[in-house]
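Single chain ahead, by itself, as structure tokens, in the form predicted on its own.
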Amino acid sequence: MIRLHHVPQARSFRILWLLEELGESFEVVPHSFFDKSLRSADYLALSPAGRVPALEIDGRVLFESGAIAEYLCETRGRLGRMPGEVERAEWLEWIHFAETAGQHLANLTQHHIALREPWMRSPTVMRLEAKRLEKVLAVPDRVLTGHDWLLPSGFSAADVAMGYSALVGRRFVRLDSLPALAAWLERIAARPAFRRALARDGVAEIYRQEFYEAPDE
């Protein structure tokens, strides 16, 4: 049995969604960022940094979402681009570029949500990180002008990895200037596997607003 340790709306959603796209049978083990479950000794034995995802699979535990995506595609035979294939380099780049977006998302989430007291937050950091994220999201927007998915041959795990970044990113960056990206997210929302993943995601506890605006200083 595959077991996914998951926090609703967190990066582990990438793996939840990918498992649905792959048609795998799996168990979701829910956690919260706002209790101590991710810092317990039992969980740290699975994920040393106390983060999600952690995936129990094939007699091992994996705890980095990019590595998990690569492993799933290589062992399950779908949605990857294997060594020697024409699109391999581009596929790998998108899988890991999602982490570049993730750095900005983490900083924005920290300042808008995790830091509870207003005096802890920096409106300057909020605005800078939103602008940096917008520049990151402009990259897939340019690529998606002209075809439906990030790779010319069609949908892949690259769309899952970057798609999650864009789905969360639109809570901090308005997509008016990114029309190809916005249309891509509409295509993603129509995918049956994505809808199944949303149904299993759990109750939202991180992002409870549609959009987070940086306050005036």
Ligand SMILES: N[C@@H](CCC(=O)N[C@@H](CS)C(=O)NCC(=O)O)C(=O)O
Second form
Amino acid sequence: MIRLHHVPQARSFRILWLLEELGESFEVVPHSFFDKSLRSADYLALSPAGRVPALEIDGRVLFESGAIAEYLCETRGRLGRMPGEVERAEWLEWIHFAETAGQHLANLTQHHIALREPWMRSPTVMRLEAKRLEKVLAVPDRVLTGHDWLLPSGFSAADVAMGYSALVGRRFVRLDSLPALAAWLERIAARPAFRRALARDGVAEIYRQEFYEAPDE
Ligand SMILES: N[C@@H](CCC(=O)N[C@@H](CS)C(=O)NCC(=O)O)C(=O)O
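For comparison with the form predicted on its own, please write out the form predicted together with the ligand.
Okay, now the whole complex, with that chain kicking things off.
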């Protein structure tokens, strides 16, 4: 049985959603950022930096969401674009560009949520990171103008990887100037596999607000 180590709303949601899109049967092993379970010796044996996702599959453990997405698409035969296929390079680019957004999401989450005392936070960093994230999200917005999905041939794991980044990204960046991205997120929300994944996500403990405004100077 495939086992996904997951924290609700975290980047492991990409893999939860992808497994649902692939129609795989799997178990979700829930964790929390707040109970130190990611720092236990048992968990560090699975994921040495104590991060999610970690995926137990085919007799081994994999961490790093981009690598897991590639592995799942290669071994489960769908939603990837394989070597030799026309869209292979673009597919790889999106799978990993999702983590260019991910670094800004991590910084913004740390500043708005994890750092509880106002004096710990830098308003300059919060504004800068939101602007930088907006520039990243403008890239799929341009590509999606006039298209339903990131690749011309249709939905793929690229939409899952980047889609998660945009779903969290809209908590820090208003989508008024990114209409194609906003419409894509609506198409994503209507997908049965996405809804099934949301139902298995668990109780939200990271993002409790719809939007986190960057503070003024
Ligand atoms: N690039 C990695 C990032 C993994 C990562 O940092 N995950 C966060 C959750 S979004 C985590 O586990 N944080 C726990 C911690 O930093 O202690 C991936 O995409 O898998």
